Every structure is written in structure tokens, then in C-alpha cells.
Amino acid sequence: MVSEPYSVCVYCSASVDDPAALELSRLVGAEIGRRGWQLVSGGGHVSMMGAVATAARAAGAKTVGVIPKKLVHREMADVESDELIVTDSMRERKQIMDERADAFLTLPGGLGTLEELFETWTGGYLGMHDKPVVVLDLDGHYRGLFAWLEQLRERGFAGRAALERVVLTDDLAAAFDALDPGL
């Protein structure tokens, strides 16, 4: 029996066309492939999500896309994925992505990306998984969010251990070091 490669789930935008964000996505996908890892993504072939998957495949990575029926046309389902899973709901999508991933990497994104990050982060903090959760913060995209989270900690609404459960970095190499099971 062949074992599956180490799988990284990448959360990111499916709507932005910012050149720097798209380039970051390509770099992330290429690095996943260079390491011989597998990509688990939201299954869309647009914006950052599509750029990560395309670059990962070009670098030799297997890609698994997970997309709800309602988004198949909106996010142009990534039919080039090695495995494309179409779900009935967003909840089912996230559950499958969580189950298929060994680690989670969040790139710049909006509400959907934040929702995925917080659910994964909270699950790790509550002991539902012990998988790495990393945020690669391009150009301070999440700076305000993490400043606010620090204020929550200072006011007693979030503990230091909860905030330390995620690795926040603006450096690609540091992000992959934090994801790497061998380090």
C-alpha cells in the first residue's frame, strides 16, 4: 500500500487579483511541490486558490480540491486536480479538508479564509487536532487582526496559549519550517 504524502491545506482568497498575492500563491504551490507534499485546497481554479494549485501541480505535487456544489461554477472547480471532491455543504467541505490535511497554511484572504482559519485554530487549541496552523502574512494583511487579538488577550478574553497555537510570519521559509513535520 502506498502512503499519502504529507498534506498541507492552504486557505486563501478565491476572488482577489492582486499581483503580489497571486505571486505569493505561486511560490507557496511551488514549494509544496518541491518538498514532495500534497496540496489540499478549496477546489476552485480562480484567484489565489487556483494559482496555488496550478503551481503545486507544475512542481509535481498531487492536488486534492474540495468544493461545495454551490461554488462549482462561481469558483470554477479545479477539474485539473488529481482528486476533486464535490460536497453538499461548506461544513462538509471543511470537514474533508481538515481530515485530509496534516497541516494548515493561511494566506491573505477575506471572510471565508478567516472563518476557515479560526475554525482550524480553535480546533487545535481545544485539542481536537495537533496539526500545525500557520499564517503567512503578506504585507501585513493580518496585522490589524492580530493586534486586535492581542488586545483580547490583554483584556482576558483570550489566553496566551490560544494565541500561541498559531504561527504568524511574513517569511515564506519560516512558514514552511513551521509546517514541516521533520523539523
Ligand code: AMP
Second form
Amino acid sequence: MVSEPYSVCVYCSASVDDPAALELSRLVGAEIGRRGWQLVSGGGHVSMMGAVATAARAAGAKTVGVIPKKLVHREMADVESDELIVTDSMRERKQIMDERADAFLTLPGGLGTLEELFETWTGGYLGMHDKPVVVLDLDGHYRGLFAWLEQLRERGFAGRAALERVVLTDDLAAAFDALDPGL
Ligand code: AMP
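To complete the pair, please output the form predicted together with the ligand; the form predicted on its own was given just before.
Zooming out: every chain and molecule, the one shown earlier first.
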């Protein structure tokens, strides 16, 4: 059996077209390819999601897209994916993305991205999986969120160990090193 390359699931916006966000997406995709890893993504060809996948393929990475059939048009299914999995539901999408990933990387995003980040993060601190959960935040997109989470810790709503289960960094290389604990 041929073993799969190390697989990183990237969560990010499927709506913005901000040049800095797209450039970050391209850098991340290129780094996945440079490291010989595989990308697991939401399978859309739009916005940051599309930019990560396109850059990853251009850098030689295999890409796996997982998209619910209801979003095939809205998020323009990434038909160039090496593997495009069309699911019946959002839940199935997330489950397959989780199963196929060795690590999770979150870039700037909106509600959908937050939902995915929190699911993998909480699963990690509850011991459901031991895969790295990393947030790459170059421009302070998540600063307010993490400041508020720190307040939750001070008020007893979140534990220190739970908060430390995620690696938050503004450095691309540090993010990738955290994604691969074998380094
Ligand atoms: P957003 O951060 O809102 O731009 O969304 C980023 C991606 O998350 C998009 O591909 C959405 O389809 C996806 N998404 C939104 N809600 C969910 C959900 N409940 N489960 C899985 N993916 C979702």
C-alpha cells in the first residue's frame, strides 16, 4: 500500500478577496508543496480556500477537496483537485476532512472557519485526537478573539491547558514547525 503524504487541513475564508489574505494563502499553499505535504481543504475554488489549493498544486502538492453537494456551485468546486469528495452534508464534510488530516491549520476566516477551528480545538483538548491545531495570524485578525478567550480563562470559563492546546503564531515557519511535531 502506498502511504499518504503528511496531510494538513487548512481552514480559511471562502469569501474575502483581500490581496494580503490571498497572498498569505498562496504562501501557505507553496509551503505545503515545498515540504512534500498534502492539502486537505473545503474543496472550493473561491477566495483564500481556492488560493491555498492552487498554490499548493503549483508547488507539487497533492490536494484533496471535500465539499458538500449544496456548496458545489456557491463555492465553485475545485475540479482541479487531485481528489474531490462531494458529501451529502456539512457534517460529513467535516468528518472526512478531520479523518484525512494529520494536522489542522487555521488562517483568517469568518464564521465557518471559526466553527471548524473550535471543533478541532475542543476535540483536541478533550482528548478525541492528538493532532496539532495551529492558528497562523499574521495581521492580528484573531487578536480580539484570543484576548476574549484569555478573559474567559481568568473568569474560570476556560482552562489554561485547553487554551494552550492551540498554537497561535504570526510566523509562517513557526506555524509549519508546529504542524509537524516530528521535526
Ligand atoms: P467562512 O469562514 O465563513 O468564509 O467559511 C469558510 C468555510 O467554512 C466555507 O467553505 C464554509 O462552507 C465552511 N463552513 C461554514 N460552516 C460550516 C460548518 N458548519 N461545517 C463545515 N464547514 C462550514
